[in-house]
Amino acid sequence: MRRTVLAFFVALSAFCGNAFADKFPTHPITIVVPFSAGGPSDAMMRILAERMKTTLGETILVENTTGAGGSIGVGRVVHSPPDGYTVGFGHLGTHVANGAIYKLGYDLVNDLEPVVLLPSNPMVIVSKNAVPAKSLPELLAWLKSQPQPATAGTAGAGSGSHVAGLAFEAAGGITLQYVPYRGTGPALNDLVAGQIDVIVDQLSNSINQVRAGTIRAYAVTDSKRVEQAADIPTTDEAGLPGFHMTLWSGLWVPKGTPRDIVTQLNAAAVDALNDPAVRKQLENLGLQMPPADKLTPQALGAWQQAEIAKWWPIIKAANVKVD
């Protein structure tokens, strides 16, 4: 009898030992963004972040981790332990044109679990002031006059608004020479101070400048306009249809991550989406919520492969090269 009792204190030990262990979360989690504090990523996974913390009962660390386009913060991603406590933030530039452009020492869709797509974000079209011209077609006219090709920013090789740049002088018939920083931040900080001349930038980086009067805008890269930015004309309404991109985010954990920690992730994301004050915040910033379907981890793992197919070419043939 003293046995069998043992026993089953045991076995009640041990199963209380595994459901402590298998709790999700315990500590503090960590967000990798991988581009400088300030900018367009940062800000959106900030107020994310700050949400999902109450979903998940647990604090959320976002770490900036700057370099190569976001290719090193995807790499410091893909290297933690598939344990839920390390999650990487990243978009079109990280998680499909690094694929193209870098030796990246990982495989961006192998060695990730998708978790959730997040808002995404129409380009804009902006230069410094001191650019004279007032409307698309003038600022086409004035690049293509240049005896030198204008300044371009971006976040380096690869990211958003290089690849955005890089579809710009297609669609545009231009040239530009690009300045990459560790993130879009410092670069509009430079085309405010006038420091290089243009940038086909994340609206929501962009846009409060725009309000303020510092920087020019000519057009959105989308087939409508966008409500908070009304008075920005669509690329199509500027005179270069069809010159649309989006750029569109999401959310990864390191491959072989259990599938219910991925699910709970995934679930304090959407709580966060759906909460009417985040929403306001992100939809200020010209950010544009995912529809419900396109909510799961299933819908992120095939739209990048999506993405991978239509972006892999035209990034190739532009033969972009890593300074």
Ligand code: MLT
The other form holds:
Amino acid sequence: MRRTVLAFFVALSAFCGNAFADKFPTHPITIVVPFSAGGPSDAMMRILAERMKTTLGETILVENTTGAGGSIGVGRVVHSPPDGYTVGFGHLGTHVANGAIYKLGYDLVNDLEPVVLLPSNPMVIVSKNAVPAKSLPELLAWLKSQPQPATAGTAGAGSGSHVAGLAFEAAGGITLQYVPYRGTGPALNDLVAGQIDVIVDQLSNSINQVRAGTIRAYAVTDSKRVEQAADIPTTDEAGLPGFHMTLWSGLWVPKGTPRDIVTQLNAAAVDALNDPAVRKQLENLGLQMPPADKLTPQALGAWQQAEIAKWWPIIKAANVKVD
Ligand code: MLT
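Same protein, the form predicted in complex with the ligand this time rather than the form predicted alone?
Once more the chain from above appears, this time first in line as the rest of the complex follows.
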């Protein structure tokens, strides 16, 4: 009898042990945003994290690990344990452009597992109010007339705002002097204060300052206007046809993270993206939800690799030097 009872409790503890070993999460999850607080990456992630914790049943800590165009924050994720408790936010800049600019010490595709595609938005060309231009052609003329290159705020070499600046230079036949920040949140503060001349910024970051009239917008880098900023013309309408750029974003985890944990993180993000209140908050910033058929981890992986194939030749041709 005693042997049977003992065997039962041994089996029970093994089951419970396994059950506890398989339960995820059992403590707070950290989502690393590789840019400073108050910027567009940070804003989007905090909105999503607030809803993701409901599905996951654990606190989500958003940590801003900044520097080097976001590559320091991505490296923090790459070198974290593959247990699902460290998740990385990133976008076209950090998970594509950085690979063409920096000697990263990690591989953007092979050292990370894709989790889910997140919202995207076009870029918007904005200037300080002191610039005497009321249209994109007038802005281009002003930029070309400056004795020294105008200053353009970015979130560092390889950031989305930097890649967009390079594309603006090429499309407009202009030269800019880049001023790097740890994110476009602080860059925008300096634009409002008149300390720098322009930013090619994520619309979601500049939209409220444009609405308030503290900066001036010239065009969005898309073929159609954004409903929430319908008074801003497209680059096609404003005189730079074909200068289109969409900054997409996503979540990744370290390579080797168990598939069932990736699935749980993906499901929590999809729940957040499908939540009407979350969608309203994000869409009010001019953000566009990812297509419903592109929400699998595999879809993000395929998209990232296609974007690498598209952008690396362009960025390498720009011969960007990072000190
Ligand atoms: C970028 O320029 O890469 C981002 O907008 C930076 C940020 O999110 O702060």
